[in-house]
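There is one chain below, alone, in structure tokens, taken in the form predicted on its own.
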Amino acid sequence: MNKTVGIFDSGLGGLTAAAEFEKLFCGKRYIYFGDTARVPYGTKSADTICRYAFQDTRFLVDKGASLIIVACGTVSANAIDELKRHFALPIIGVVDPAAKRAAEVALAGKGRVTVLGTSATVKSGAYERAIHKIDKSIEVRSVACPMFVPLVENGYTKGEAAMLFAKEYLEPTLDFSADAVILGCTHYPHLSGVIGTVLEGSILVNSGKEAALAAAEYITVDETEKGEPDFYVSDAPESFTRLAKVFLGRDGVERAKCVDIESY
């Protein structure tokens, strides 16, 4: 039986994981949902995040997904366990795969990891717990970067505005000299240029990429359905489609369809 992969995020950021899926499974179909009407999730309460996550997952399952990649650091940090308890299918988050990769880098260096995330992700402490489950000796410093998501959503991935916020958030961490920096929101890899410039010398861990690699352990190329991806959003499909071409690095992106996510 062919498996269809569903990927969701609060907006555009999850296209990081989608792009990695396309590299791993060239020509294979997936379903993407971006909750563009309610972005960002990172400023919401844990209860609201959990409610949104359930609606997003139910939508993808209704569309035929048999494996879910939660390409959202906030949901992965706050609701992944609840999702796994309630849905009888594989659900891959971004926290554990990224924590594993960062721990490998840290243990080969000074034993230090910086986590960049939304306010909700940092407050949850999920990355610290995941890293310390691997090795308690690793030092972890977490930094909330709430303006990174709206910057990416509005196309400001480089230039003066992006650098201004990157310096504001990251310069106080320079004395920590982390071996690995987890980009703990799938929007953040789109700011890798400015983040890497400020935190020169640290290895950036792309949480979306690590999640896609983890999902690949559950399926093979032969098990995935062939075809073009389907894109769905909860608002502004034209804007999403235009930016999706930029973030996926290719033309031919099918126009996103708008859905009433509150009905799920």
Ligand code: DGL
Given for the second form:
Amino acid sequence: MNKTVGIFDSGLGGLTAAAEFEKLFCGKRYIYFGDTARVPYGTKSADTICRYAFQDTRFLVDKGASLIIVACGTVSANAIDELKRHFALPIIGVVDPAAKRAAEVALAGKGRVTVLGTSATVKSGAYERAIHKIDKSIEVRSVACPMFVPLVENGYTKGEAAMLFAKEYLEPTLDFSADAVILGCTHYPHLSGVIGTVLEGSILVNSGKEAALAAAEYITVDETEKGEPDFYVSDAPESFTRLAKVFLGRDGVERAKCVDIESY
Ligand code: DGL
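Other form of same protein, the form predicted together with the ligand, not the form predicted on its own:
Below is the whole assembly, all chains and molecules, this chain first.
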């Protein structure tokens, strides 16, 4: 009756999970943290990503979260096992749910999956491992797309700049003709328009959405507390709030509050 879901990301990307949570758990409260002072995570070392992930999780637990959605591909790929070992509450990452969905699509097609992610996610090999745990025969190609996160954080999700980088990163993969393309960084579904245009014919898997769907298997709508979401960031709450309204597709998003995440 009074459980609360906590969602975190380095910035705006986790809103792709939050948007799906709002659909599934209509009118139910959640707590969102975006680490806007330290974004991007995807260019950092695994040790730094892990340290940030512990602080983000501690903050949400401190605010009363009873389940955590790690709505960040980079953290899910580099620190999920450490988080699960350390915290005594359900922790759902994006890698396994997205890999499962992509594998289903691939196994009904030519058996090919492209993974798009941050440099740290691609370097970790986490998506390949998760897909090959399901079926070793699936061919996987991974592509790091480091400019996608700054584009999204600055609101450039459509138009020439977004298309330029989408072509730069994705055209070299067209020969692979993947059945499924995992948007393995939760920022990337905000760029679905340009990505889908370049990779026409492949099914795009939204990792944030898949994580929210996976969370719904752990917690029921009835168990969760009613109310508006609380948004927290570590810097620049105005610009986060402005873009959060766009990405959640609704008004009435309360102004994000600022938190000193280094103190957690
Ligand atoms: N949205 C995150 C991810 O899913 C983090 C991107 C970043 O901060 O580099 O990987």
